[in-house]
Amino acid sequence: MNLEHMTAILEKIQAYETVILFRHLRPDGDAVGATKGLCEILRLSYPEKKIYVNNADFSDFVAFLGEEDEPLSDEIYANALGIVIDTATTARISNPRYALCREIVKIDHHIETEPYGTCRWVEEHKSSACEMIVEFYYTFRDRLKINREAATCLYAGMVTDSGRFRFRSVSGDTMRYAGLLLDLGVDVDRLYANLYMKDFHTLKFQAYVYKKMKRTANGVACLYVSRAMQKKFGLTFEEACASVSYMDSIKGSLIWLAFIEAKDGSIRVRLRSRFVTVNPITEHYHGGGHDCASGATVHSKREMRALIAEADERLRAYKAEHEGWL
C-alpha cells in the first residue's frame, strides 16, 4: 500500500512543471527538515522544474538549515502541485495560499483526523515525516538524487522528532534510513551543536523552571510560562515551548505539561508522556498529535486546570492498571 501511495505522488510530481512545498504553523525540526530536504531532492532530480518551499512563518531553532523561498504570485500557485508535509489538518498549514494550487498532496505521520488532498500518504507509526521522505527517496533511488544538504535537513528532522532516536516510534527502518543519510556526509558535530547548545539565559531559565514546576497527586508534572517570565529571561516563544523537555526525566511523572502564554492571550499546551497515551486529552482542547507527544490550546486558567485534572486521572488509571513503569 505504501508503494501505491508513493508511486501516485511521484507521478504527480513528474506531471507538474511547478511544485510548492508547505508545512505546519510554528514549525519544528521535522516540518522544516522534511520540506527543505524534499525540495533539494526534487531540485537535483528535476532541474528543469521549478521547486519552492513557501510558508508564512519560520523557526529560529532550525534557521541554520537555511532560508525558505520568497513569496510567490498567485499565478504560480494556480499552475502548481502543492505538497503539504507533516500537517494533519488544513487549519495548521502555515501558508493559507496552499489552497490556490491546482492539486494537493498530503504526506504526514500524525493520526489522520482530516483527510485532504488528491493524493495522501499517511503513516502514523512513523517516527517522523523526514523518515517518510527518506523512504520515498530510497524507494525511487533509480530516479531521484540526493546530496549532503538534503541529508542534513532530513537527519535533523529525524533526530528532533524521535527525541534523538529514543521514542517508541523508532524502528529498525528508522535507523537504517538514518545510516543512509550519515553515509552521505552529514556533519553530526555541527548539527548537534546547532540543535542542542544553549544560550546562558536559557540555562538560567531552566534553573528557574526547576524551582517553579509542580506535580499533581498522581505525578503529572506541570509548568506555566507567563509572558512576564518569557520577557524576564529574554525567551523566544520557541524557547519557552521547549521548557516541556526539562521535565522529561522525573521518576513517577509519566505525563508532563508545559503551558505557554502566547501574545494573543491564549495558552499553548505541550503534552509529553512515557508509556501513557495522551493525545485523546488534547482533542478536548483544540489540539491533537501523537500518542506520547501532543499539543493543545486553552483560553483560561479554568481550562488549564481542567486539562491538568484529565491528565492526572489518566495517569492514576494507568498506574493502577500497569506495572513496570518508572
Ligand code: AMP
Second form
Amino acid sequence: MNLEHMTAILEKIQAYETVILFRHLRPDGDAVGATKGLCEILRLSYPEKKIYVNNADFSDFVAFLGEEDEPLSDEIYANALGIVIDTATTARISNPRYALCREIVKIDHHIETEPYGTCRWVEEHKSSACEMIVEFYYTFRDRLKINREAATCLYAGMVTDSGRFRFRSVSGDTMRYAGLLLDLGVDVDRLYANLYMKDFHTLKFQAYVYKKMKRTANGVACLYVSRAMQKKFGLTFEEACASVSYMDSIKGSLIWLAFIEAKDGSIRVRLRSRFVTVNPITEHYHGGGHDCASGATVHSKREMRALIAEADERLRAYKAEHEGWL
Ligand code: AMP
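The block above covers the form predicted on its own; next, return the form predicted together with the named molecule.
Now the full complex is given, and it begins with the chain already shown.
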C-alpha cells in the first residue's frame, strides 16, 4: 500500500520540471527538515529539474539547517508540482500560494482529517515526516541520491519530532532509518548543540516556569505565559512556546499544557501527555494533532479554564481506569 503511494509520488515528481515543497505554519524541526531534506535529495537526483522550498514563515531555532529560497513568480507555481509535507489541513499550509500549483501531493504523519491533493501518502503512526522522507529515499535508492546535508536536515526532524527517539511512535524502522542517516556522516555534536543549547535568559525563564506552574486536582500541570512574561525574559514567541516541554517529567502529571499569549491577543495552546490520548480535547477548540501532542488556539481566559477542566476530567477518568501510570 505504502509502496503504491510512494511510487505514485515518484512518478509525479518525474513528470514535472518544477517541484515546490511546502510545510505547515510555525514550522517545527520536522517540517523544516523534511522540506529541506527532500529538496536536497531531489536536487541531487534530478539536476535538470527546478526544485524549491517556498514558505511564508520560518523558525529561527532551525536556521542552522540553511537558507530558504526566494519567493517565486505565479508562472513558476502554475507549472509546478506542489508537495505539501507534515501538514494535515490546507488551512495550516504556510504558503497560501500553494493553491496556484498545477497539482498537489500530500505527505504527512498526522491524523487524516482533510484528504487534499491528487496523490496522498499519510501514515499516522510514523514518528516524523522526516522518517517518511528517508523511507521514500531508501525505497527508491537505486534512482535517488542523498548526501550529508540532506541527512542532517532529515536527522534533525527525526530527533526533534520523536523527543530524541523517546516517544511511543519510535519503531525499529525509525532507528534503522536514523542509522542510515548517521552513516552519511551527520555531525551529531554540532546538531545537538544547535538544537538543545540554551541561552542564559531561557534557563532563568525555565526556573520561573517551575515557580509559576500550577496543578489541577487530578494532576494536570498548566502554565500561562503572558506577553508581559515574554517581555520580562526577553523571549521570542517560539522560546515562550517551548515552555510546554519543561513540564514533561512531573510524576502523576500525565497531561500538561502551556497557554502562550500571542501578539494579536489570541492564546496558543500546546497540550502534551503520556499514556493518555488528548487530541479530542483540542479538537473541541478547532485544533488537533496527535494522541499525545496536540495544539489549538483559544481567545479568552474562560476558554482556557474550560480546556483545563476537560483535561482534568480526562486525567481523572484515565487514572480511575488504569494502573501502572507514572
Ligand atoms: P504544537 O503544540 O503546536 O507543537 O502542536 C502539536 C501537534 O498538534 C502538531 O503536530 C500540530 O500539527 C498539531 N496542531 C497544533 N495546532 C493545531 C491546530 N490549530 N489545528 C490542528 N492541528 C494542530
